[in-house]
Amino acid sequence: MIEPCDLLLVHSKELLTIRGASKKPKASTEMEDLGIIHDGALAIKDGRILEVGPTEEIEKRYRIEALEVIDASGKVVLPGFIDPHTHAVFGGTREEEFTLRLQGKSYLEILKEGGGILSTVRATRALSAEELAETCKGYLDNMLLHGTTTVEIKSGYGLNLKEELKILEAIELLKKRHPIDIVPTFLGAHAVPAEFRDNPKGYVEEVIDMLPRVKGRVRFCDVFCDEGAFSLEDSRKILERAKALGFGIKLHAGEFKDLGGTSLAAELGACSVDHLDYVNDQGIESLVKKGVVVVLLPGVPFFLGQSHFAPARRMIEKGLPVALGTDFNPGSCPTENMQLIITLACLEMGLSPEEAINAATINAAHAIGMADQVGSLEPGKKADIVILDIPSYKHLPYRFGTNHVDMVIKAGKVAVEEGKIVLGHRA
C-alpha cells in the first residue's frame, strides 16, 4: 500500500526531472538530456519526493490521500537551481569601481591600488556577524525568490583568522534563519591582505595556520590561484595541507591568466576548479582524466566587459562535466540570478538550453558534493522545485531579464509564492 503523502503537484506541462546523474555528473550529449515528463506530477512527504510520473499515474495512486495539491497547468517545473560558487557574505558595495571601469581602469588595475577584494575587505572588517547576516539575508532572499534553493558560500573577506571566523559564524547564523541550505567554504586564500603586502609568503604560511581553526566549520577549502592573487607554488602548499586535514579542495583558476591551476586541481582530485575563462587543451583533458566538474562562471567576464568567455563548448566536446555559478559579489559580478546566468551561458559560451539547465542544477550539486540530495527530481531527494510561469523551458534562456519563478517548494514546503517569500525563518 502506497504511504499518503503531504504534497501533489500535478500537470505540469513539462516536468524536467534532470534523472539518472546523481552518482555521476552529466557529461557530453548527457547534457542533453533533461528526462521531461509532460503533463508530469511528483508526490512529496516529508519534504521528500516519493514518487515522479506521470499525472495520471501519480494522481490515482496520492490525490485521495494529498493534504494539499498543486496544479501547475501550463507550467515548467524543474530542480531548484543550485549555486555552487558565491561571496555572498561580505560588507560594502563597489559601485564607484564600476564607474571607473567604464572609464578604462582594469580589475587588476583598481586591486592594485587598494580596491577591488581589499576594498570589501576594510567594509567586512566593519561589521559584527550578526551585521553581516543580517545584509546577506537579503541576497539570499533574492536568490530564493530567482529559485535558487540550494547556495554555496565562501569566506575571504576576512584575511586574518579572527575575520575569517567572523565570517563563518555569520554563515552559521544563516544556515539557522534562512529556508535555503549553505555549503560554507573558507577561501582565505582570496588576495593577500594589505598588512602583508610585503611579504606574501608569510601570508601563505597565515593561512596554512588558519585551517586547523576552521577545520569543521567548513565543507570545503579554496585557494584563488591566478595572477594578481596566488601563485601556483603557493597554491599547491595551502591545498595539499588542507587535503590532508581532510577538507573538500576547491580551486579558482583561470579567471585572467592560466598558471596551470587546471592540473593542481586534478592531481588533488578537487571537487570543483572554478572560472577557467583561460585553460588550454591539456589542463581540460587532465580534469576530464579525473572527473573534476568545472563551474563557469559567465556573469563575471559579462560584468567586466570582457570578451574572453570560457570555452564551454569545447570542454563539453572533450566529456568534461560543466557547472553554472553567478559568482555573486560586489565586485565583479553582483548578481544573484541563476536564471540570467543560464542566459549568458548560452549567448556567451554557446551552450544549449538543456546544457545550460543541467548545469546549474545536477551538475551545480556534484560541483559541492550534494548531488546525492538535490539537483534532481528523484524519489528520495530533497522536495526542492521551481515551477516557472512560461510554456517551454526553452523560454528560461529566451525570456532573459525577467523573473519566470512562479513558485518555490523548500524540502516540500512552498517558500515563494506570487513573487513574496512566504516560508518564514527556520527555527
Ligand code: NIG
The other form holds:
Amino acid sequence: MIEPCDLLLVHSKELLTIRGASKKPKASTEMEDLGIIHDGALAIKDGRILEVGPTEEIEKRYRIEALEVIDASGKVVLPGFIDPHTHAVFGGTREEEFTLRLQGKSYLEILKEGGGILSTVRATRALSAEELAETCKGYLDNMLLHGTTTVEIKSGYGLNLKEELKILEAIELLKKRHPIDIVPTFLGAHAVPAEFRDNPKGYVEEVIDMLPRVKGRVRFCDVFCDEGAFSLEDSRKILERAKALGFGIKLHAGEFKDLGGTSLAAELGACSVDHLDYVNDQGIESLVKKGVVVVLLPGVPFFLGQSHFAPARRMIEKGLPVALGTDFNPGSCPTENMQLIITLACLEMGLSPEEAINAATINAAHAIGMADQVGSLEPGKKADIVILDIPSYKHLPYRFGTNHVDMVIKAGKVAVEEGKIVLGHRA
Ligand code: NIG
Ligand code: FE
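The form predicted in complex with the named molecule, contrasted with the form predicted on its own above:
Let's see the whole complex now, leading with the same chain.
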C-alpha cells in the first residue's frame, strides 16, 4: 500500500540517524556510533519523521504520493544541530576586549574593572525587548544558516527583575517569530551587578526573590559558579530554591576554577553541568553516578587564548555523556557555528568526529530536556534535518572554517537553501 507523505528525502550518501538514545544520552563507546544508512532516505509528514531507511525501501512505499522530493545524492544528512548553551540575547558587542586580551589582559581582569559581562549589562539595559529581539534575530539567523535548529538561550544581562523579565520577553517574541526552537533558561546569577558590588550577598537574595516571578517563563535555572562570579554556597542557595519551585537545574562550573560545583549539580539532579574546563576525577565520578550530561564549550578557552580545555577523553572513559555547545555570547565566544565547535572539540579535546557529532546532536538534546523531540532522525521525531555538501561526515571537522550547509529542513519545511533563509518567520 502507498502511504502519502509531504516530503521525501532520498539518496543521501550517508544518512546519520544518531538513533537509539532518545531515553538516555550516549556514553562511552555508544558515542562512536552514528547509526549510518548508506544511500539513505527519510519520509516526512506534518513536520515529523514517518520513516527512515535505505532509499530503495522508502521509495517503494512513499515515492508516488510524495508532494516534494529532495535528492541528497553525494551529500551527508544528519539531525539539525542542538546548541544547548547560549547567552544570545544581549545589547552591544565587545570587540575592544578582544584587542585588550591580545595585549595580555585576562578575561577576569577585564571583568573586575567593570568591563566584560557588566559592560554588556549596561548595553542590554539600554534596549527595549523589541530591540533586543531584533538584534538576537540576526544571531538566530546565523545559527540556522549553520545548521542549528534548536537552541537554549539564557537570560543574565539584566541582573534585576525588570531587566531579566525584559530579556525573557525578547525570548518570547523570538519564540513566536523565529523558526528555530528556543529553550529559555533564567541566569539571574550571571554576575553581581554594579549596584550590589559592596553587597554581593544582597544580590543572591535578590535572585532568590526573582525566582517566583520568572517561573513559568523558563525551563531551567542556571548559576555561574566560578571565580569572579558566585560561590558554591551562594549557588546552592539559589539552586535549592529553584529546585523547590520546580525549575530544571543547570550550572556553569569550572570555566576558570573548580569550586566544587559538580558535586552540587549531581546532588541536585541537574539536567546538565556546563564548561568544566577545570574539574577533578571525583567531580566527574559524582556526575557519572547521577547520569548528568556535561556540556563542553571548547570555543571559550579557544577564544580566550587559554590552553586548558575540558578533559573530555577522561570524561568519556569514565562513562560521562558529553554534549557540545557554542556558549554564544559577546565576550567569551562570539560564534554561532556548531560546525566550528565540532572541529575544536576534535582538535583541542581529543574527541573523534563520531563522538563530536553525537555530542552536538542527541547528547545536546538531552542536555536541554528535548531528546524525546529532536537530536536524532527517528520515526515520530521532529523533522529537523541538515544536508551537508560533503561526501562523508569525516569532512565535517576536517574541512574547518567553512559552512558546509546545503539545506536545512525545519519541522518538515525547507528553511535554508542556497545559503539563504527561505522559511518566513512564524506568524
Ligand atoms: O559562559 N560564563 C558566563 N558567561 C559567559 C560569558 C559571558 C560574557 O562574557 O558576556 C560564559 O563564558
Ligand atoms: Fe555560558
